[in-house]
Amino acid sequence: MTTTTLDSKVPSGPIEDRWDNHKFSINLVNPANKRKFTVIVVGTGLAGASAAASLAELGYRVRVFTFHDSARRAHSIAAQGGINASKNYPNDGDSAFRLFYDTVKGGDYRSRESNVYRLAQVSADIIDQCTAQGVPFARDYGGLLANRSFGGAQVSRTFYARGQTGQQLLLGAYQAMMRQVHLGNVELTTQTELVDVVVKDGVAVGIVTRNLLTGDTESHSAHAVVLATGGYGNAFYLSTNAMKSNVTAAWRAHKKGAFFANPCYTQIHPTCIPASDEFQSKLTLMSESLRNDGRIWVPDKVGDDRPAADIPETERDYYLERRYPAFGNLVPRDVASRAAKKEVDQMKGVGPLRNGVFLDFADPIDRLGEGEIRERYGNLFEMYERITGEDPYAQPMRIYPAVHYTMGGLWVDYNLMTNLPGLYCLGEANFSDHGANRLGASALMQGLADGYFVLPYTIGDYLSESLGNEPVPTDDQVFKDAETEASDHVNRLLSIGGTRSVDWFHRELGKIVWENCGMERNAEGLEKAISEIQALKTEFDTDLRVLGSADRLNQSLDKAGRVEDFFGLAELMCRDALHREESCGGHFRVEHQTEDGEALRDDENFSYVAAWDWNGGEKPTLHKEPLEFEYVKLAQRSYK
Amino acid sequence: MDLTLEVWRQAGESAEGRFETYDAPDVSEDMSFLEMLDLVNERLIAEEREPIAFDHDCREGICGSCGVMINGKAHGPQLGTATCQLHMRQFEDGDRIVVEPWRAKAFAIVRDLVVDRSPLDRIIEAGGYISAPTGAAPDANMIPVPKESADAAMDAAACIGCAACIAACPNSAGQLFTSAKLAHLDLLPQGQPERYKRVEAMVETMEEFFGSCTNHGECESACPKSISIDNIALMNRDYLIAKLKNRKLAGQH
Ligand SMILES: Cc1cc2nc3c(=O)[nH]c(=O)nc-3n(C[C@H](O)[C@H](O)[C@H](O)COP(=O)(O)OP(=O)(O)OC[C@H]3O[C@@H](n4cnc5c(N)ncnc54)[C@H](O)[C@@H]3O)c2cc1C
Ligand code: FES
């Protein structure tokens, strides 16, 4: 394993006069000029479509693609709990630094100081802008905007529109979009799948698409090239995403080679509900909301299957309050998580599948009436017992946790560019800014301020420099040779002619990945982990059946070349996870705990971005980006 | 239980298609509506037979991307409840479900259950949005909006798109996806400065692709979201406004 380091082109100064410096010392692109310049933006996440709405209104010739049939559809739609800023609206403290201090402690140590200062800074910007576009957010008696606090934040600086936040600030970016769309400054091509990103004397230069209705292989060419494609959580097959999110676009990027960063940081959220059996094709978050006032137990006793009434109070274990007296049922996700499944480890599970602990509001119903319970979660309770067939009211939740967020994904420096030049990476789908835990209500925050407010002034730095050149054209050997690629890839597919579905293969995918790179991970199971997908993949080569044809909507074969993606992602989280010889944030490695079984940090050895080189498939070569901490200090979490 | 289905297959948009007939033994309750179609394609790829097509994506009842008719009932049985979120314990040991794609002229069958909605994104890039170039935004606490506009401008803006509207209406008509979009910006006051340019661009645009409402309130109860048609009234008057006034004086309205 050699190693280099990679410059992250931060800017130097004081933190808070960084961002202003930079953008006024990088390069501009005069109005005239921008029409000039072609930009793919493949996504229409939050991420997106606030790039692609905002590139096109500064003049820029924009092309977005995306496999939805519709933009609004992206996978940011499904967001509840809220978006992060630091307006500080309620008078209670909150600044840019805090909220700063907050996001860099949050994610254990693990991300960019400048980065996060800026992500702080521009949340403002961002709630003013959303606003403007008609997001419906909650509001006081008084007219003005209401805040919660999330996620056991100490302030209230969460703005939400009801349990639909990301709907809300998804449709104002995508109306943005299409309004652009109907300026003619946003060309927009939908039912579209991006199978490769060309590259040329190392230069991003376009990328090669196919049409998921009638399977054709196109070429596009552009000056740049964005990445706004979303996170990898379904390399676990059951996790809190939609079901058409995955890793390909990112992944062959990084097989053209980007860098991929600290894949296995992954968020687990502690409140998902439980799967019933093995057809469960998903897992549905319940809010963290729900943790304000739920109190969490399990039964003392292994294998009690009375119901819960029947359980009294001197045989139930309340084991966040009891570990965790100071923050109890709000410790931050992964505790909780981790928590939970020790519990069910040591069968103390509850439910039919003994899989899940206690929600319990009996308390609060009795304190504060079933009244002001139904007001402040009506809507999930609902949720919940449309899926489970359970009344929330009259009987405990059952919740356990669920793959939710990836932290890591494709390396990017300040100015979001991958080490691949003309190619960028937004949203959840870069490593950026939640170091190796994010904070709830900070995704929402983080694709849009990338979109909105960083990307439109770095890119102009990049394509200035391009002035007068005309993109690759699409005749080119570069496209011609990715083209033959992308179609003999699709035919192999095809012809496989095993006996096995993708779903099969998914799913046993899924098992081996959250079994050994779940919610904890050894070095044993990890290498365990790597020769068993290892295995799986061979067979997947051999045994895969995917029916019909490739030239109309063939819903197998799209997967079928995603899950084939997610092998090689899931080796490599397994990698990097082995590699990093500490616990932090979502990253537990069992050797590496305190005596109170919490994550240890090694900031002498790990202080640093993994980021890592496809080698062209040979064994992946590490890169590291050394974390320079100036401004926070670095201390050991506690939530006692 | 033990189900029998009658599933809609069609090829592609000009292919014939036809009701093809499935056992479904063996689908637990606790199953979605979805999760029982996942099934059934497993067995269907087992005896190499290519599975039925249908969208779908996050199946928590928010993205819009499904939804069939099922026993002719847009989203099937339960009120204000997409097809992903409808759980099997909704029907009987033995039921026999008719499983149809949306139908409506503008809504082209791309395969089987999967049709093309794209004329909603038309009607939305006609005029469904509030002109705010990213950057020029006051602060956002700088114009108060009542809480009671800001509620409902939120229960409009609820729509999630997914066309039930238009599949449960016996003319196909376009109003209650149309108006939804409209009270949301409209009620707001940050929607007002466009408010009756929009309407009549998106009136108009849906007027190319669906037909005209009688006023039968199908949409109303097929919506997922329960989103009310008084939306209509709202967007009717405004055509009307739009096409008499003085666009000057409007703003004053
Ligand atoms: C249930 C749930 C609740 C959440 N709640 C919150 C919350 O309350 N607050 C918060 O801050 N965060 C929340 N998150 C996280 C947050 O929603 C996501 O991290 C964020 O929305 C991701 O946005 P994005 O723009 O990066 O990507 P996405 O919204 O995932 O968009 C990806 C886009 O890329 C397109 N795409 C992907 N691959 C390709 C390809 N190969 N070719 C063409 N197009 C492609 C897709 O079509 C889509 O348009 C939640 C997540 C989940 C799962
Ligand atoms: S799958 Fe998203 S609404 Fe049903």
Contents of the next structure:
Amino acid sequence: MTTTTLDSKVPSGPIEDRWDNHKFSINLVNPANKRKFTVIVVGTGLAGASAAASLAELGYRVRVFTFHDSARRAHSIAAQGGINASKNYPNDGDSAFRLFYDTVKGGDYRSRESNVYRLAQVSADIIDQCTAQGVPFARDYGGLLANRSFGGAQVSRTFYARGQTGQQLLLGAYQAMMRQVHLGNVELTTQTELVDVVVKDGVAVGIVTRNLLTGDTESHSAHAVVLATGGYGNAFYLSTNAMKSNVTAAWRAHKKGAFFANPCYTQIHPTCIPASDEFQSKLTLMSESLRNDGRIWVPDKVGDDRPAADIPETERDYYLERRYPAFGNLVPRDVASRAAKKEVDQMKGVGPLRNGVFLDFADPIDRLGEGEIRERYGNLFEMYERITGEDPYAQPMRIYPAVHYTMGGLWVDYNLMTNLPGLYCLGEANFSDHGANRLGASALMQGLADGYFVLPYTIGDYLSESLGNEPVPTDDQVFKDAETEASDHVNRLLSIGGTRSVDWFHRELGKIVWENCGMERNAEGLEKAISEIQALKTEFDTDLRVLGSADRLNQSLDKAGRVEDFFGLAELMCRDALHREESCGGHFRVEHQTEDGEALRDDENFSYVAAWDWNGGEKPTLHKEPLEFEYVKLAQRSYK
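Based on the form predicted together with its partner chain presented above, generate the structure block for the form predicted alone.
A lone chain is what you will see next.
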């Protein structure tokens, strides 16, 4: 297998000075010239909306595309618990360096140090920006912004707006973007999906879109393209993601030459409502902030059917507190998830299907009073009761891990540009900051850091080289070819005329990936999964049935294209997991574990980012970005 070494373009010098020095050393576009450039932004979540607002505020002409009917429907609204920042308001020892350290350690030493330190540096600015926009962060008795604890940290650094933090932050970014729409600096197009990234002479020059209401295929040209299209957790079918979340934009870019990095790095969230039957279409996330007060336990005795209230304290196993006394219930998500799986696998699961563990608030209610718990988590408790019919004030919640966030994504350098010049990638759609496991409350931080504070600087360095050049016209042959290919692809999906629905194929694919590339993986299972994915894809190509036509709203057709991309991604995920002969973060190979069952890394052989080239559909080519750790010492993770 031929490999090349990737250049991350990380600046040199002391890590605390790199970002400031980099901003000074890169080329700028002066205010009068910014209006001469057009930038396309795909996606209107936190990363996309904040980038669009910031770029337009600077003077660039911005065109924004979303497949939603409103930019406010982006999946960022689903984030509940909070956003990290190193302001140290509680005066408990936090700092930019400690946030940096916790994030690198939490990612099991598989992230790029310079990016993570920059993220920690700008985190405080994010809070100031969002507060100025009117985001209603919780406040303490003295009027300062309040903080609470999250997994993987021993300080309180998470700012929050009850259990609606993502929604409130998105409203702030959305309002900033819509202000620019009103001023004429942003052109917003809704209900329109990216179907291809257009590349000419190795440079991204625009996109092709499909109108989801009319089926019309259109080309759009720009000086630069920014993808901010979220994660790909729905490859597993059951996940906490919105039903529309997909990998299509990133995958189509990958097929045009953009490297896909660390695709097997998917995060399992420990605090989700367990599935109630096999035909459930998605899973519901309960915020990790609940672990700040709730205690997680299972009965000591296998198969104990008694109601939780009838099980005495002496017959309960608070297993996280027992195994990890220093962090207790606030261990990182991957550690908590594997621990819950272990208990359920040992037949200690609770609930009708024995597929959960208890998250119990009896102690904090006794200590703080029900009113205080309602103030902190009321909307989350209401949501849980609506879904399960159980009152979490009177009995423990039932939780179990589920696919949540994806740490893999398009490879980007320090400037957030992919290996394709002119194509940038922000937020969850890129791979850059979280390594093999994301700490809670850092997704919102990364999305807003990329959009508000990183891309607006770095994109100028690229655009300055194109001053005086017009975008490639949309009647150029590369756009015509891309439109033809997109139309042919739609017609092929409609013409298969088989017997199986899109959802059937998606569910079957999800089962394969979850069973073999989920919380636990092994070589035999991954090789089996690759074979099964290929066989199922052959069946998809010959037995898919999509009703309706392409010239009107057709959600089955839209879904078919997205599920087809999941097939390609799922195979790459399994290949990536198979090649990585180590356990790290949320990626647990059963062949590589410590004596007490923790993840065992192989720093000598796998301390790198694995970035894969499409290679025309043949076996993908691996490229490596070596990871160097100058400031955080490589060590076996311990939260005991």
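Keep in mind it's a predicted model, so treat the numbers as computed, not measured. For the two forms, the rigid core is made up of the largest set of C-alpha atoms that agree within 1.5 Å on superposition. Positions refer to the first chain, counted from 1.
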Original post:
2 Å or more on the CA of residue 101 between these two forms, with the rigid core superposed, yes or no?
Top reply: no
**OP:** Superpose on the rigid core, then tell me if the C-alpha of residue 479 is displaced by 2 angstroms or more between these two forms.
**Re:** no
Original post:
Taking the rigid core as reference, does residue 352 move its C-alpha 2 Å or further between these two forms?
Top reply: yes
